[in-house]
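What follows is a single chain, given as structure tokens, in the form predicted alone.
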Amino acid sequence: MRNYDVAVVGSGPIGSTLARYVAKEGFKVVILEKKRNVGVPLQCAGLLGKRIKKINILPQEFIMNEIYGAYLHSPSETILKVSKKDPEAYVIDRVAYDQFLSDEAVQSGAQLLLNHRVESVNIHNGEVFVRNGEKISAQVVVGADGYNSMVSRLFNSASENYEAVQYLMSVKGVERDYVHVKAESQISPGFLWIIPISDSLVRVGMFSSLPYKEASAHLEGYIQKNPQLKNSTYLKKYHGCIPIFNPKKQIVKKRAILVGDAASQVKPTTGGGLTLGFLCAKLASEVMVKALEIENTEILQKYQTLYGKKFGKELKTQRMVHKTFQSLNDAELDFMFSKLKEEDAEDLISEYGDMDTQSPLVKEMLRRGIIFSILPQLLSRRISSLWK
């Protein structure tokens, strides 16, 4: 049996970027990946909130594209156009960013070990059982295992996801600065998605509750029925599941902690995880180096309270905006839009909205009153008592 302080069980983002924290403190990490190599295959939409930069490292090299804004359509093609003076996003290189990450973790002080599926982990002990036939024992287990996660299972019931679709298309003309977002009530909360690569490369993509064919045939019709994506060629696709935030989650359990999708730390407006990810990768970490400095895993539970602390009450925002949306008709939808293009929110959304935070927005809708004073008096009954 192989001894360390942390084992990390799953090579993505989160968990490298936890490791790489942990390893510099000094302590022995190990990083246990089912797959053969890191990063593959890619199973994210790509694209990161400008704060990415603030939060964890992102050399230049892997920025594939820098958005300044976003066209948001409605059902029936009403357009609110959305522009920042700078880069408000990033497309990155998913792949490439996931491999950089594990690299520094390595070169941090982890070790990765590759082929390595975790069958099954001792919550109380810290044993970890490996499918080839090799335990480890560490005072501390990390599930960073996504949405599936096996180590989350042990003391949380399974998780609910939504499906994600997504193809990578070339196509002529594409104006590069702005991605397109698409509402409609048939895959609310989820939406539809055109974001821009280069000037010839996009990617289409939409999530929703829907099975995964009938996920496909939407998006298969939707390209088709959208004049921009004419004459476009279908160069890859790609399948994966976003978790559905869930406020109730257990993230520590004894010896256990969960960060990222396993945690179901994703933002419940958009489904993106990768930004409060990293932020929780560092929250967890702080707690686990004092907690392994002492030699004490009960201080791991302060991760459970700073967690709600730090995020709870954007996250609830957050949701309270999910429950409205999934509320909507597209007839809803349709006057919803159209009154704000009345209403000039455009240049109110520029100036307040934030791919990660949505609560300033929200709060400043609500103090100029434009929230409820944009929908049919029935309808602002039924979104008030979500909001009570």
Ligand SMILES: Cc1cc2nc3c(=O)[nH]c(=O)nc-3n(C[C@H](O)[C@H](O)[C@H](O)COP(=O)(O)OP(=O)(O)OC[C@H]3O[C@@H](n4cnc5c(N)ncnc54)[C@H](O)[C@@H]3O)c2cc1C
Given for the second form:
Amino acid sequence: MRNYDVAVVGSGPIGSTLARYVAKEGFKVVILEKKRNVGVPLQCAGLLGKRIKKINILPQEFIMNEIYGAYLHSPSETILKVSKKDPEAYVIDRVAYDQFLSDEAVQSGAQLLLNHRVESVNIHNGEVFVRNGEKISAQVVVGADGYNSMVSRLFNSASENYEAVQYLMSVKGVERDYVHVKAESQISPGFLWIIPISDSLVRVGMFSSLPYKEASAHLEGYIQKNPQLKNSTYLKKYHGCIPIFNPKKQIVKKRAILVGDAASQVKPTTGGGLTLGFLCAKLASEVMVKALEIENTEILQKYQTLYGKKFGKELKTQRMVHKTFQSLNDAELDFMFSKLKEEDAEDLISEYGDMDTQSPLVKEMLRRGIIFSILPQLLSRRISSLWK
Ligand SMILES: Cc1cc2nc3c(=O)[nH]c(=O)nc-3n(C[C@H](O)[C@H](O)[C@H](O)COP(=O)(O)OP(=O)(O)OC[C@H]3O[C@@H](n4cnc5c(N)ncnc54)[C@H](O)[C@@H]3O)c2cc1C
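And the form predicted together with the named molecule, for comparison with the form predicted alone?
Following is the full complex, with the preceding chain placed first.
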């Protein structure tokens, strides 16, 4: 049996990032990945808020496009245009980026074992059982094994997920600086998106609670009706799942910890998981390094406490926004968009809106009383109570 300080299950972007941090501190790290190749198939729209550059390494070569704003569409096509002077987000080559992060972990000293599907983990003594019969022992085992995490299921109930479907399409004359986002009650709190990669390529997708077949049909209906996608060609279809953020998730138990999608560390409003996942990988690695240094895995519990302290309030606000959207029908969504337009909220959203944190915008809307005019009274009271 091989012995390690840390065994990371899954070499997705979050597991590789965490492995890099811990290996850099001189600890013996192994990454166990069930697939033969890292990063494939693509299961991402690849849109990352500009903060990403401060959060993780992102070499320019992986940035395919820069985004300056968004067109937000209501069900009946009231459109809000939100824009920034500087790039607000990047569209990245996710497959190449995942492979880069994995290589960086290896460069930092971690060992990567591909084609190693972990079947079970003993969270009490750190033994890891691989499908090929190998057994590995580690002081700490990290579940970075995505939305359907086996490690998470050892001490949490099965996670709930949204279905996500996406096409890569070639199209003519697309405005490459802006993304399109469309809200519809049938798929809420999910939404539809068009994300330009270049002047002639877009990722068109949606996530929702609809089953896969219905979601695919809904997306195809949207594409066929959309004037911007006229004369477009389907190039590839992708399918994936997005975990529903679970505030009750236990992310540490004995010698096991969870990060990324395995911990449901996604933005409740958009389902985006990279920014929060990277931040949590950093947090988890710091606690883990301390625990390994003093040879006391009991302090791993600190990761759960610090996670709540650092991100709890923002995640709670986003859950409220998410629940609010979920409760609105198409007519109410249309009403909300036209009220926002009337209130000149496009400028306000442009100024306070941020891809990763929504609480500054919600706070400002509350301060100006806009929330009360756009939402039914009961809902606006619920949101404002968050700030009391
Ligand atoms: C269609 C779609 C669009 C998205 N768009 C965006 C976006 O624009 N921006 C954004 O920030 N996020 C987006 N996301 C979410 C983002 O892709 C995830 O949050 C991110 O991939 C999470 O990374 P991870 O490393 O936690 O998990 P994953 O990327 O899922 O990696 C988990 C790894 O673990 C491996 N694994 C699983 N089980 C085992 C096992 N038993 N043994 C060994 N290995 C195992 C898997 O093979 C995989 O390599 C999107 C998701 C989908 C589905």
